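A single chain, nothing else alongside it, follows as structure tokens in the form predicted alone.
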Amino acid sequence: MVPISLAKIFEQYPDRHYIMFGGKGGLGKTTFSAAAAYYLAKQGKKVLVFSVDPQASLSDIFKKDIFGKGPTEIMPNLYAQEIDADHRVREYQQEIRQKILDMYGMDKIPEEIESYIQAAAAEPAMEESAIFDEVVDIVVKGGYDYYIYDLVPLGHALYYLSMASVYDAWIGKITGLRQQMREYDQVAATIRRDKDLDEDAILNELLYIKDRINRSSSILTDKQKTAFFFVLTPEEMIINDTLKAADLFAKFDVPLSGYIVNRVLPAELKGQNIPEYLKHRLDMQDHYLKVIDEVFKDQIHAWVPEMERDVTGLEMIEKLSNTMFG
């Protein structure tokens, strides 16, 4: 089946500005990611790519340090970041202390608050609220024509998706009982015939965060806005784990816009020399194919090859991205 091309997508859907890669690890999201970017970088269009993986390897793939660097130029147009989720962190805490000694009016945290507030800092979920964090102060910001997310593997972009939703209820939650207290506060204040009520400095900055999830989540449920991309190989497991990730992503709402199988084997092989092992692996990756054929339709919008080297540089990059949209 001839599949109806990535740039063709692009031109159709040209409001789509987030434009994500998602699969199982070590599919080639990050490759697809930064070939992306590149081409449409070479379209003239401001382009910044990121990875919310805590593994990232944008920095090996373009061949510069960008980890925790914040958007580093890699050519005009395009624009990469890795975010660094331990210095993330660091500033929560450097904030919640300035903010006990403020509200407090203490000159130095006591010994039993700063060893929860250490504690609190090596829950699991405090690196994927950190990088949750730092994605919506890249959304919010702008900036740029184009935003690709380099997703992390399957099940933490669930999570990370499913974050959005959790922290808006609980956030709703808490803003509500905040405003019925502070509709308790005028009534007193009216008895008391105070002139000012103090600003509701807790009520306000819980309507700031919400209002950034809100601004950063709407995103990811966008179907004008959004385009998501599954990266998946002529392999049963794959197939069967991408069938099921994307039944899961389609309960979040997430737009699901294709599908782009990598690491296809060249037919020409069929008719040299070579291993049995190889033709075995040819046979079998015929089958699967046409399973992909079937299963995924007219869904599929590229057929990359395994490559004959890795896909790092520039060069490399311009190679995998012509192949991606040509």
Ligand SMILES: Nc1ncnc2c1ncn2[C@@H]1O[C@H](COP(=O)(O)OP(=O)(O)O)[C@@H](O)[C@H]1O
Second form
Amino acid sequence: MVPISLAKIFEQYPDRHYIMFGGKGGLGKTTFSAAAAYYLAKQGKKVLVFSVDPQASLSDIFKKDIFGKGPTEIMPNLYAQEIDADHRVREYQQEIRQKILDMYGMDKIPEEIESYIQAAAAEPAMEESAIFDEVVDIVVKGGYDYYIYDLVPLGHALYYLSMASVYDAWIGKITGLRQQMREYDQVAATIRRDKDLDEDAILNELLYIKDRINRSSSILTDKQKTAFFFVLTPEEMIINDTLKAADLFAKFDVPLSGYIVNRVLPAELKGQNIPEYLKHRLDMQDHYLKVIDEVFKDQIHAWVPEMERDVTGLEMIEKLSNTMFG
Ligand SMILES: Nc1ncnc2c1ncn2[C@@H]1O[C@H](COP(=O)(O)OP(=O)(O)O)[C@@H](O)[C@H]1O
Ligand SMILES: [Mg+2]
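For comparison with the form predicted alone, kindly provide the form predicted together with the ligand.
After this comes the whole thing, all chains and molecules, with the earlier chain placed first.
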């Protein structure tokens, strides 16, 4: 079977509005996210490409400082956003302080509690969950034809997915217990205390969080709405890692839409008078391109050449997008 081009894939599955590129660091996820956003925007679709990577580089690739500024227009139909996780964490802290002040009728947070709030905010998990929360906001809010997730390297993306299911299970358990208790309360027909009001508020908040988490994680595993592509390069370790990662993602029910090979040295170099070093690289590449063909068969949807320079700025993004979708 002949592989289907990336452009055809997008044509064939117009309902896949959530686009993700996965793979190890440095393989080209951010580059492909930007190139796909560019292509779709040129097709007249309204696109948001957003970064869930704390070391985001959308600002670099678009040559525009967008960090923490919300969706920023890059060109007609193309918007980019870099999530400021720290800002979100500071908002959480403020919310917690306010809740404590209200609940206990204090006018100042005691020092021990303040230091606890500070320590909790420094946890890496806090940053992850701040990003997660912001992503939920973005997808729940809507307003775009396409959402392109500029993902973190594999391990983190998995963490992100597993967190959604852990959260979900945890909240499911708590809400279940709480509902049972509410039923017991009714049987006992106890007099209503103020505490019940608080606990109902907590239950409602948990149900609200659960609904948000379900909505965003169900997107990630929805074959109808989501396209997930793996980026790889013609090298042994990358091929092996990609196979392992694909297995893992399958376990999380992430629907795989195919693979894209990046950094392919132009074949026309071969006919030219080139140094020994480059010959070796081309031979190695030929070998691994064959391996890729055998292993991934018709699941490869594009071969993207190694460009003459790194990909930053709209001109280079356009060039790369033309080879990716051409
Ligand atoms: N086909 C390519 N040709 C030339 N440079 C590329 C190509 N693909 C990626 N790059 C460069 O490689 C670097 C890493 O790419 P990036 O998209 O940031 O990777 P990731 O997001 O997967 O970590 C960037 O400097 C990018 O410009
Ligand atoms: Mg990146």
